[in-house]
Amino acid sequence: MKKTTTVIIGAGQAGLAMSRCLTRRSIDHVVLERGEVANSWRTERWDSLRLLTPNWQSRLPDYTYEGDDPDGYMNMAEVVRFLDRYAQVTAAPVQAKTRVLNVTPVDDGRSGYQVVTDQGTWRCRTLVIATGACNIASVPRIAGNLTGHVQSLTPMQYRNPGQLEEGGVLVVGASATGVQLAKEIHESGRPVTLAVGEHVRAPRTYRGRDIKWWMDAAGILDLSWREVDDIGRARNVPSLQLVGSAERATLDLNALGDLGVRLAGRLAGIHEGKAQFSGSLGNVCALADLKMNRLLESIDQWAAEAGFDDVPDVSPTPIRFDATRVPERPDLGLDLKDNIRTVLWATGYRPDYSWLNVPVLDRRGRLRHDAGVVDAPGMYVLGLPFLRRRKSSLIDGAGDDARDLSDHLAGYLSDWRMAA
């Protein structure tokens, strides 16, 4: 068996991030690590995929974007080279191709935690979580109402249309995944439905410049989870609808429907090879639009009074997009045997915790934290939504959330130590 003081599960942004800080403390560590590191990142995202994000934001402890691009948006192959030469320049402990089969408490954890993986057992003192929340796919119970001649996918194991059969696609979900989907797919030839839910509208860029160096500078990636009325709804908002492209596109229902993409409401129900869909599109949509005109208010505001408004590259004039465009009387029904061959279901993730024999899963099988300070002595989690601050899923987040979190460990180690 082998000893340490902490051990990270995880080698993406989160641990390689965790990891720099506990560097910096001379905190011995390990960070064990399923595949390679970025795994997820090289092997679970489909071939176009580009960050959301514009490079400059790709920001972790003591390294950052040093490309010629920084308004740019990274590929997967270049996300993956960014965190590989993080994780070669900061000489992270990472132990690759080490599978995580079973964690459990020594002495309910107040003595620390023994991770068993493929490769060997490890103890440790105290134990990070840095394994994402998008390990899964959460496709709703009624996917198993599709009848054989569909082909059903998640985007985890979507990579290019080529992949698809020939006839139309209903792509369920309308947030970033959605939308990026949609219009790939409907610009193959295939005919292409949006099943359209609760989602967050917002322009690619704003007054001259990227929809995110505005929140990054207004404060609004940095909004703290104490600052929030309600947590759990707010790690439960859906991502931007946003695209990263060379031409900072705005994708969208609108743009979408310019196109050609048949927008429909929420999908409800499949029944006897037809699929029903919610009559809301129109004020879920209306609702979309209220919440961009919120954000786009606030950064008017803000804008103001750090007095941008005289900046030349900056529009010194507010901005107000059309409102989505709906079908009059959008179709609450499609004959799934007639009309599509494939169903993707761009409808979330979660994480997977199957591995974890500690009692700190609720009863929907998620962690019970505090801000990322799991309930059970010496547990931490990273990466997940809104853990401690509107970005913390981003990369940019990663990196804060791992030194605020670096600095509860370190204190709770000197009090494990002065009390043993």
The other form holds:
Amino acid sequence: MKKTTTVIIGAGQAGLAMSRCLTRRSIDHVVLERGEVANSWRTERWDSLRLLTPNWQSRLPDYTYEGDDPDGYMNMAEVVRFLDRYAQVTAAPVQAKTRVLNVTPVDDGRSGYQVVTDQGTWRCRTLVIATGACNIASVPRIAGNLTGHVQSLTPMQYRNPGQLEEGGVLVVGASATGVQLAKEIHESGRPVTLAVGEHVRAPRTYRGRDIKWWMDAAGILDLSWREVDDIGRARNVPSLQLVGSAERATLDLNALGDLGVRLAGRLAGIHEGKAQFSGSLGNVCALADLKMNRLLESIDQWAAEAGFDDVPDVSPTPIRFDATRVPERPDLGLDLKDNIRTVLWATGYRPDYSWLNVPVLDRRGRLRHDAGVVDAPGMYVLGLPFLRRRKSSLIDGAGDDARDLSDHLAGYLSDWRMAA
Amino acid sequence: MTNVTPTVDNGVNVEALVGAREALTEMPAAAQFTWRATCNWVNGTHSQTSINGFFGLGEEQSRETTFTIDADHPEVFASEDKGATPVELVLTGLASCLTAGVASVAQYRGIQLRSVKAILEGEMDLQGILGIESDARNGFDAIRVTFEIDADASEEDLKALVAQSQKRSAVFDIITNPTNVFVEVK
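Having displayed the form predicted on its own, please output the structure of the form predicted in complex with its partner chain.
First the chain shown before, then all remaining chains and molecules of the complex.
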């Protein structure tokens, strides 16, 4: 059995950032990776995907983007190169092609954990889970009511429109994944109906700058979990309706409607070959418009206070966008047999903890943790939505979270040494 | 967003609601409720529904008062008009649910209400019920709700109040989403 002080599971941005922080503290560790560095980015994303954050915002401990297109958005090959290089320059002790099969506590975790992999067993004092938030595509139970000829696909399986049969496509979900896939599939000549539940609308650029620039500059992305009323709710907020593209185009429901995508309410049921849509489309759009305007208002306020009303490339006056154009009588039902060949479930993702044999999951299978400090001695998690701050799930959030949690981890180790 | 100013009083006990939310998060079984209504036919299209007990918080609950609601149809339907029509009672349910939501959310957000009026319209093609036109459904084609609210808040805040009320409304959900209905004869 191999021994180390800390096992980090996962060599994505979160695992590598933690590795860098532990190296700085001379804490002996290994990063176990089921595939290669940046494995999910390499193998589980659709072809056209680019990061939702501009290049300059890819900042990790002791490492940042240095290319000549700071305002562009990395494609997946570029993300992989970016993280590969980070692993190299930080000399991260990554053990690739090593799948974790089972983690069990030793003396309830007080003596650490045993990590069984397909390349042998490790024993560690502390454990960092950096396996990401998007291991499994969440598909609602009603998907089971789909019959016969309709192909059912998750974004994990989807690569490009060419793999879909000709004919109509129902995209379920209108967050970043749903709006991006709706656009490219519709443009491939397969007419798309988009089922829209609660979503977060945002313009790509605002008053001349990227929305992410404003959110970063105004401190919105740094908002701490301590400052949020209901952290459970904040952690469930879906991704912003954004796409990274050379045109820096906004991809909201109005843009999709102009392309000819049909908007329907949340998918409420599938019954006798018919999709049933909720009559709440008007309200979810009103909620999203109101929420976007509150975001823009807080940006305007910050811009005025910070003196940005007088900067050459920033438009001096606040801008408000058209309300979402909801069809006068949105469809409540759709005959799948005649209209739809493929249903694409852009209904979110969830982590996979099937390998974790430590009693730290709640009744819904979520990790019990306090801002990344898991409810088991010396165990930590990184990379979940709003783990410690709004940007926690972004590449740009991995660094601050890893710094905070490596502080905690180092404190845990020194307490343990004092006691021993 | 907890912004409960002590001077705001819409008659809603927000602390109790927040407390209930926390308690039911810990004990999901107690959150399982069953609502009941018992309807007796009177004569013609006139019926009377009585409402008292319900199940919730893990046990049977009863009230001191049994509420009764008469339903009938107007004279243009050759009925005796002894009560509101069932479809108007559906509008009543939606109106009361949204209005209660507006008051609760306003209290939580520190908005003092002076008056709230909801005006509801349900559009219906009677050719459905009468079996004249098979494409026309029996129920409403659309329901329109207009709120008139007098309160110390901006127009945006009032819109957000009404939107949040819909998001959390049971009857709005019941009306906008399909529900399995099981009817049997004993």
